[in-house]
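Coming up is one lone chain in structure tokens, specifically the form predicted alone.
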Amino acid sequence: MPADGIAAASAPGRNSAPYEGLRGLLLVAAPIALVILLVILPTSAMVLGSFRVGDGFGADRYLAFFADAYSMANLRYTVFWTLASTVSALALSFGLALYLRFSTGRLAAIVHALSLFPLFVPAIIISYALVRFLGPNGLFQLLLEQVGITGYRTPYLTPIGPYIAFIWESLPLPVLVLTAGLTQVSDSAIEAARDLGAGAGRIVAEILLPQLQRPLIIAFALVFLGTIGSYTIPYLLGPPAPEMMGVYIARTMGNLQRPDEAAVQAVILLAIASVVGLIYIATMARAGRQ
């Protein structure tokens, strides 16, 4: 074919490229508009409003928050137990993922189903189930008494109650993420390490963990972000003081009728969550470039 014919044949493709890009933008226009309308605009208004003092702007409310001992106790309590439950959930999920990676049969299928079961149970049901199981005169206490163990002290209305519930609720997502990551590790690499005399611990430390860095970061971010703003579980199972920030914000807004202070508390919690969110976004973007 002559050169001018080739150019003529390829011209329609080049001319249609901008329209294809426009069609792509139209396809995502609705979800982007919803994100802007329902997330970005309200969040921006809340952040700006938290700095408004009279007719101007200032950080007076933030200084008051950080100077208040009770507010700081709630913030430390929230961050500590969020980290504790996130790390614990990741550790348990990693063990379950390892078992599911190297096990087959009916028992492995049952374990897999049980590990995903909390994904389909609302937080309020999990909370009331733990109240009935671990609460005073609950099933766990009755079982202990049947074998002669007395003096049981319930974790209900203590920091341990939400901690247990957070782990239970958070298990499915990291199990799914880590199991998917472990399936990317070839059996040949593991068998080669075994042939060279590597034990189970060395295989995990030197072969599996290095290849699970990205799934671990993703799982950590998902669990952390799902826990730090939790309301139902700490409200039903946690102590009256200190409070998780989700409960503290709701009480400040609803019971105390102080929306300006609640906005400050929410922005501080948003700033902490944003750090983990940025790590998650950077990890996903890096994965997309590879």
Contents of the next structure:
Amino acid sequence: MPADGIAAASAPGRNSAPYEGLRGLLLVAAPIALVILLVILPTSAMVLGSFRVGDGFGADRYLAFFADAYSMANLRYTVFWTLASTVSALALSFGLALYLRFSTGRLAAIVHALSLFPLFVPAIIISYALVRFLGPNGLFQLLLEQVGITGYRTPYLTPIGPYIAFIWESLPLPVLVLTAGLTQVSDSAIEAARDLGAGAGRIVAEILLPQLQRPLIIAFALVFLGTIGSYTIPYLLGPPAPEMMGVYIARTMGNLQRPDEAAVQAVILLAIASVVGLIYIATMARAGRQ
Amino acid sequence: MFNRREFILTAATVPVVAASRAFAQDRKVLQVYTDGDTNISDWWNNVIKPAFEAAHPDLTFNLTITRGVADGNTTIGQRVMAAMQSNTDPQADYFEEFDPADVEGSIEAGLWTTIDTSNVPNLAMINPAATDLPVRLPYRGSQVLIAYDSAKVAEAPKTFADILAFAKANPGRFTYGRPDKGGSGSNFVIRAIHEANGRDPAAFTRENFDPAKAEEMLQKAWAVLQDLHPHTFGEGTYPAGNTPALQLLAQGAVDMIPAWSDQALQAINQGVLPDTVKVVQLQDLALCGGFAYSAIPSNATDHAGAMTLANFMLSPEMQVSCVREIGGFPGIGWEHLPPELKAEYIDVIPVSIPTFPSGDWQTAKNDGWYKNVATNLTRD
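Give me the form predicted in complex with its partner chain now, not the form predicted alone.
And the full complex, kicking off with our chain again.
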């Protein structure tokens, strides 16, 4: 009987007894309560508060944000570099995943381990490491000069600095997702294509990519959402202006002590993240139905 | 008489509690609270404590580091205030790096001991620029200086104009930190504000902030800094803090930066910065800085002991240590310190220690800098 109970609880939709569903709900009650109390409630309060003007409501603060050239430059900068680093990370991890799908042996194992390594390195460590490595008179510049290449301009404190760090930091997730996706592509399909004379490019374009659509969207959403709100990397490696929204919000809140403006900036960032979040949820839901 | 081996063996076997109790019976233990950074609390534990115990065999202290816990020393100050009102033991004798004004109403309530030469004889030697409120004891200071690599910079800058001239003649070899991310960059920006407004720090007070007037005064400073912008490291890529700026200097990426006196001198002593790096104070108007204060509650558990510690901190011996160990400025006049020390630090001794008000002025300064200087957009 206990075995039946567990099976029933894990598949509540198929069980007609009402209390079994209730038991399932109880299991998730604590996390849901936490999410409602600590995430949804304060977020709703912030969104609502950001529209408060005097005693009524209005979009005044939002209009001020969109009219301010400095804020808009920060927003454009954030979206542009988040997209750029996300797409670059996906391209790199796609190559890595392809290699890991078709290679075996010790070298592949080492590459796999290396590609997951950034998962275990905190952002502040990689930031300072990159300052030492890519910074002015850093190791990279010294190596270049050893082989006679001069005129190196450091990416430190330019948009390229955080761009490199974002790619580095976000590589493991898409590698994991895409490797998992590629293992579902059957060897026989690829061999059949090969037998019919398809080259590597054609196999990727017509067999792998169509089957990887969903993992690609999921990986895109995960990397995009992880990058757009980042703080440490753009703070330490990026230029003073424009600022990533995460840095800008923290400065508006902490240094300038204008919580009202910080809330508006946060809601706008939340809105952009929500669009990508919705795409992610829709993709996952589609995956669940199939 | 004294068998060292036996003593060590005994000390090793006696439980710690018993040992510390025996210790406490021999000496009175003062409760000292510090809000200072690691370099300061290390200095108190490793240098001041043994020196104090040697000078006063009947006294010692227990240092509690309040940095980063709740409101630090302010929280302890509020408890001492509550203890005074309820007539209980405050379990506190001495506050280090603390401003009594932070505990609201405590000065008016008479919570803090008024310090004068009758209870702290060494106060006779104090630097007159440092004293203002008699309840706080200015025993050390730090100030922002110009740090430069003497191997690359032929002549040390003596004025603000010298820095601008150096930056323009040597593109990319000067930089300063973002003003909201650390005091070194912040006080350089403030120095530019002073430069553009008649070099008169007194023109800026917490009370005289007026948005329209501030905009006009700051705009003149933004013009100076916009002019400097293309000549700084990376053509306006300001590092994000005191340490990142020092790091650029250490890596030889720049030759001149504004830096905190204590951070720069300590980095040079520890070899983090090459020994060719020198520090200098501007002579036309110094960069801003300030003193760290101590205060003693009038209801201190061991008031006499606390006053002894205060007097000890102002002794020339401890003041020399403040300069040597933590790169701070002495609270007493330089004329009371060994002449060779003064000769060594002659370039950094300020004629004056200007300050800049907190509150609205700081906000206007930081926001204005981002919108006008960091972007280098001139606004009509």
